[in-house]
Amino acid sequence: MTETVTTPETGFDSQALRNRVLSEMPDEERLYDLAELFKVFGDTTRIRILYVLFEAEMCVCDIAEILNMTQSAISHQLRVLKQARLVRNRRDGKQIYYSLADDHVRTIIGQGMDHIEE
């Protein structure tokens, strides 16, 4: 049994705090999904691809040339980014073009850069 500790000096109610934290905690499935999203950002190649896509929608061949990598390697990483809903694609004839899924991607990367540059 957890006891409530309220100190006269602070008026701090630890039980109320624990209850509030528990009520605001996302469920396990959402926490898992969030952790999986952040894992996607754990690869330098994927971050580099996102930076390329900050500038414009591009096809695999252009991304590969910019990053000096094979189209196969870029396609593999784009598949991971697409599964994480960080990029989207559109077909124009035989060519597939990739772009950022939305502005959240730019925000996440930007805040990460701000954090490491502090």
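Residue numbers count along the first chain shown, from 1. Owing to the predicted nature of the structure, the values given are computational and were not obtained by experimental measurement. Take the two forms, superpose them, and find the largest set of C-alpha atoms that agree within 1.5 Å; that set is the rigid core. Compared with the form predicted together with the DNA:
- Relative to the superposed rigid core, Glu24 undergoes a CA displacement of at least 2 Å between the two forms.
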Given for the second form:
Protein chains: 2
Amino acid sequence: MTETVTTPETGFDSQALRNRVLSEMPDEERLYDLAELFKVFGDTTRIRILYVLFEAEMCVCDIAEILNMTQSAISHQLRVLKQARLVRNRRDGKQIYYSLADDHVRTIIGQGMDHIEE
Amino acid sequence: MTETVTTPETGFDSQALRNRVLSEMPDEERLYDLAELFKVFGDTTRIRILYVLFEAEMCVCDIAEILNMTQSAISHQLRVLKQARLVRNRRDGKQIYYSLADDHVRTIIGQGMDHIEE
DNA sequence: CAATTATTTGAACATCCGTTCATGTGATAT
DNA sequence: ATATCACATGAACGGATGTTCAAATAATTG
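Since we've got the form predicted alone here, give me the form predicted together with the DNA too.
Following is the full complex, with the preceding chain placed first.
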């Protein structure tokens, strides 16, 4: 029933290794949340929006105009970014201004850039 | 035709801001590659595989058994991870051993974890 | 050689995702 | 209140994605 894990590293059965792997594995909920977070970064439109917000707080229509996309499309994606707590917003009259939520965004995108450029 | 970008920050039209945003924006190819990289992290199976490889180099059948999934499913995902240059492999007889390609993987996943845990 | 084990591959299937379009909501101004 | 502007939302469409299944490749063993 329980098969052995055979690594050349040890040379003999290592149920211990398998246990260590499983004990270091985050629980189901964290794995799900982590994957959901990275999914948010996995779209060029959302990354573009984040790059815009790197420079300045901005309202939806300005982002849409800069990226040459419809307000609706931008609004849909801002909702995704907000749910992932990557951006915040505040209302000022008719307009709603979006900005980066924290610096994890820059760090994560920066690390990603490092990887693809090496 | 060219609308003005209206930020409260400046108080007046800022074509300069728009130009700065667009000049800081990575080119199309990098944006695409970056999004593709994060897509790879955006799946619990692939993240699970990476966590397994955090502990030790391992062959396909062992990963499959530890994660309780079919070899085929794992193999398909390993191919995605390899294309993204997140894992390497080497053959040893019938088995093919996979390992992490570099430390960007740990850093990126670590930053993601930091974000969801705050 | 044939048989077995480890892995890869391609097609098929269901599901998920991003944009568009139409509509709804909220704030301002006349 | 009516009109307009800024934004959000829901349905719908096409395209991408992960797993399964069956079949192919590759290396070892008898």
